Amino acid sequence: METTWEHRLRSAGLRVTRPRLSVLGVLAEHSHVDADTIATAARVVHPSISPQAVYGVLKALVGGGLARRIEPAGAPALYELRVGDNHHHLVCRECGDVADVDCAVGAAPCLTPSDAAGFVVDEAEVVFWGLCAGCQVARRQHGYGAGIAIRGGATA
């Protein structure tokens, strides 16, 4: 019996491989995750998967429309499975937490540039920056920032 991932890979014109299934499994469990974290988690079910293979899989998944790559300024690229709806992101300036936010207004591309410079706009990527609820509480309790989080839980 074919799984949903196998069907989606084939529908996107991609071969079904163990590395692709491993990466898709990680992305299904974690949204907004960087490639290093994906590689570490994927090794749990596929111990021999290399970081290079993970990057190749991510490129194929993004190219096939099964995953989305976002690049918040000053942070590593993040990957997610929520695709095709032109949603946007909220990013915490202190801990780096990322949350999805639906389209700002109207139908895609959500925003109309003041001057399209001859382009036909089909997508808008918006990142809202601020402080998440946890970092706001930490600031109130301690009177300063909670620290800059490094993905994986450590703070700098």
Given for the second form:
Protein chains: 2
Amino acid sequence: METTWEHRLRSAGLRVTRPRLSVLGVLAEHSHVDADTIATAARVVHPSISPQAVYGVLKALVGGGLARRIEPAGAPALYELRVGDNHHHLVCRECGDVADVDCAVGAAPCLTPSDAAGFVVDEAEVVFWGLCAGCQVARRQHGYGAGIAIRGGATA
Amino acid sequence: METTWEHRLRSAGLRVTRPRLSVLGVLAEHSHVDADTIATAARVVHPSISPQAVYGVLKALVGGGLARRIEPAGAPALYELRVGDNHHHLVCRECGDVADVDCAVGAAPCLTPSDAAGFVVDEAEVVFWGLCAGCQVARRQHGYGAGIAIRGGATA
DNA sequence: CCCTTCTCTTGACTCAGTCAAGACAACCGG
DNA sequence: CCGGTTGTCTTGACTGAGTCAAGAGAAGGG
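With the form predicted on its own already on screen, would you show the form predicted in complex with the DNA?
Below is the whole assembly, all chains and molecules, this chain first.
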């Protein structure tokens, strides 16, 4: 399973290097990680790796189609290896945890807005906001009831 | 129509101030604007307004339900006055232009992922990425064909 | 009109990410 | 197996968007 990365890198026209393999290793273990966490985790295997190298590697991986970048509002970008299917994400408002969801609407998906206003659409990005299971429990234990504090406060 | 802002501010529990009215004025004229553009435009009417004041005002407006904040990946946050309906957005990859779209899936919308993984979902955010009409024309004139360069480069 | 409280100004600061120059290592060819 | 080319990594300075905090200044209730 480890050796496959070499092939994948090469067939994307990328050289096989230690930093890249380290980053891929980290991505394989954590499903949605930010650049900083990747850097920290990669340093276990490759201590001299610099933050900028991580940014560079991630850009290369995304460009080569080996990784996907998502940017939930108000949080640093996250990277994942699941590529090719245009799946979507559940994001927890409390802890920022992210889970994958398969496309809710049919197969090739939700790619059809009701009125495209002259746009040629090539991707539909869906983010479901809510509370993850763990944070629901925490809320209840702290006596906040089941309500969700909508981002930014009041709800008219 | 101008005086309505006073009511809206007050009923959200916010004081009526010159900076707030200026910002609301700008938002009423531009459909999707970033904080910096708002500051510049507001300065026409209220020259002494500071960037931080704009951030503060916008946070207050969003908190009070008078404005909505959207954060397209890779671009500064945008603000709009259209609130209450959970509509979605078309974003142009080329020029960053944004257009509104009514919810594509039924009424209360797309709020149901196929598998919620234990999350309690309270909002579904949809962003359609593509090329706006203007940029399609520009592409063709420069001889790039009709293809869309996917963000970040290659497409496997 | 005064007082309380919220809001604005000013200015320092954080965080995520980019840019650039040079050292270094991966791969191709011999 | 070795050298040269070119892509990649390291180091370090920098940008841009937004936050935090202290104090001056208004908004609006009494």
